[in-house]
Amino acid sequence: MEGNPGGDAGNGSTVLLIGNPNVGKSMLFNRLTGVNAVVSNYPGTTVDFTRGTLIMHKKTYEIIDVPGTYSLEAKDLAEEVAIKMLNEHRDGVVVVVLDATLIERGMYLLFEVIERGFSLVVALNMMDVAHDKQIAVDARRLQQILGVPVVPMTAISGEGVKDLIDILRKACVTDVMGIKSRLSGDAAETPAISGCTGCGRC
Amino acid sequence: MGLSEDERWALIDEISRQTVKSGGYKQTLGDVLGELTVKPLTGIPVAIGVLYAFWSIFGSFAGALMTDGFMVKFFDRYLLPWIQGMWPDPGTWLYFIFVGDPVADNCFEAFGVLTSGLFVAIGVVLPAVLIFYLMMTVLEDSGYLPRLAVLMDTFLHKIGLHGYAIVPTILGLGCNVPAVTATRILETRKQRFIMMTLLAIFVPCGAQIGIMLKAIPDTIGWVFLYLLIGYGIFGFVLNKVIPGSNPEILIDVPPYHLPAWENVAKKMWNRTKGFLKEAVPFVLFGVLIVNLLYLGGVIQWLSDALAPLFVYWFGVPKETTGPLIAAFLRKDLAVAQLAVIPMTAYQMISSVVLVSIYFPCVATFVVMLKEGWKELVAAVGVLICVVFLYGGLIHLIGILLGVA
């Protein structure tokens, strides 16, 4: 299914949740879509995807949620399953959904889902949790070092999700020695940050 | 393109390090019940404890409550008489099919689509069904699964599945079609097969529980513990046979979070629409093709064929035979059919064992082929070997013990 021709190709209208397992990847899904994925409090609830529609700014958007994986090199069939889907839409925006008290271990998936050259943004979800556990996570620090956009969110209030809409037309390809650069603090790479909301294109 | 896996770490513990800030770790009292019920000292206690309660509140609410305080009376006493009294010309055969006996006085022995069908269905089933997916959702969302997976790890391990299987198979006491799904979670394909193969076979589903619950209180019990042995037994030696690996995993798990009712209630609300969607239809469908296999004598003569299987090697009476082939359709038809021949407590123990494992049903027959057709071809030759094994022994078992 490479190099699907026209349908959803270039104008980015499918997007695909993309995370590791428990994540809150199907919460997010039934907030967007207001389709009902089943949702629970363990690790590989999803094991197949779920596709949705979310329309908004008159422009249709087709919502996946995919299997919560830990890396693009699969384990299981669940695993399998999320590899496949990013395969088939190549051209689609990819949303990587974080854990905020977790970030480490989501950003392994999250640097793949780079170097393979996908559109994307981030969802740093469960924020309510890393409030109390006192995780403060710098949003801004990290849409800047990654140069594509950061949402704060928590998906099971559905605080950040509007935000996380709104951005998605922003959403775009990073690579990483620009990553590299602005981590090691070349400001030459980083301009225009200063008074920006979050359009990513820094 | 191309990190190595190395060099992505690096660059991760670089970003952590420029933009997250933790505080001081402070133990929570949801760490501490995290600690508590992964701990095998007091974690095997809490689990028999949540086990127990999860199966008293089930059998108060469904069978004491709904079932035989509301339903039962609903059906018999006022249903029942109203269709056997409007539905006119007892002797034809629309009548044997959609309203039964005409002199039964309750709706397990009328056996009309209509009478039984729907009790079955809507009066038996369907609170069993609403009370189990309301505790299993809150087993689900509280984060307790991931633990008694935890927990249940050293057993599975011998039985060649993990601790995560305990999902599927948790599942499965719900319905196994989504636990069917549900086996993608484990890793290697050994694995796979032998957990779906040991759901078709030895797990009973919700509705298959509520109705036992309602048809065999005293022996429910007996039933369970053959099943539970069964799994043990034939995992056990399906790990041996069966080629393949076991590996270790590590599992993730979640924080206790009270569960959100809104989702709860979304949840219980879309399982119980499959239910009546998918489940009562077939519960209805299978009353009328058993009256329609009955009225054609096709019952009679297939048990009349099988008797000697059933009388002397399973030990139970050849009317068994019906119940049987409802199985395929739904086995809480098929218990409800069991519960009004009459045979020993050892018999109906056995028949009910035989009716569970014989076959999966038709709905669970549908997903496993689409998990792939070998798996499917392997796992009902298994399942053969297993009927027969299996139930010879409980036969055995009972001449032993004297009361076949």
Second form
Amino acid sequence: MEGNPGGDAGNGSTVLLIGNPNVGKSMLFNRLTGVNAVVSNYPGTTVDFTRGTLIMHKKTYEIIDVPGTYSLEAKDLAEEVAIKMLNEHRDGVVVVVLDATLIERGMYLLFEVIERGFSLVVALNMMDVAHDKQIAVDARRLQQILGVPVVPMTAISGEGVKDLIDILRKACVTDVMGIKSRLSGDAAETPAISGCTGCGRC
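The form predicted on its own is what I want next, because the block you gave corresponds to the form predicted in complex with the partner chain; please supply it.
Shown next is a single chain and nothing more.
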């Protein structure tokens, strides 16, 4: 997929929530869609997934809760379905949901999504648990390094969900080489911008 690293990528009408199991993905889905959701089996399988609708700012989004996966190298049927769903919606927006208390655990999946050229946003969930455990999370710096929007949030309480909705339009493509350059100091980090935590991709 060829995206535009300087702006929006994809049509943004389909939003896929992807993440490791137990990162609060389903709770986020419920916050986004309310009761407007349908549970189905992926065709030809017994794997369940949920889809629903979000209407915001006169725009309608189809929200898909992709089966939980640790990687895009399928080791079971659920992961195989997750990969197929991503490939079927390459022009959509991928929201990678990370557990703020175990960010490193979700990084492998995040970088696989990045390598495949999807337009994405990172939802940094469970910030309340991170706070309770005294885990410091610098969402601004993470966003500047990754070069895509990173939204701190707590799906269970709804905190940050509106911020995520508002920033879906800023989803964009990034690349691993650029991230490596920013980490090594060979390239400038993307600057902070007004109303956002600093990916600089508006």
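Here the rigid core means the biggest group of C-alpha atoms that line up within 1.5 Å when the two forms are laid on top of each other. Residue numbers count along the first chain shown, from 1. Since the model is a prediction, treat every value here as computed from it, not as a measurement.
Participant: If the two forms are fitted on the core, does Ser157 show a Cα displacement reaching 2 angstroms between the two forms?
Facilitator: Shift at Ser157: below 2 Å after core fit.
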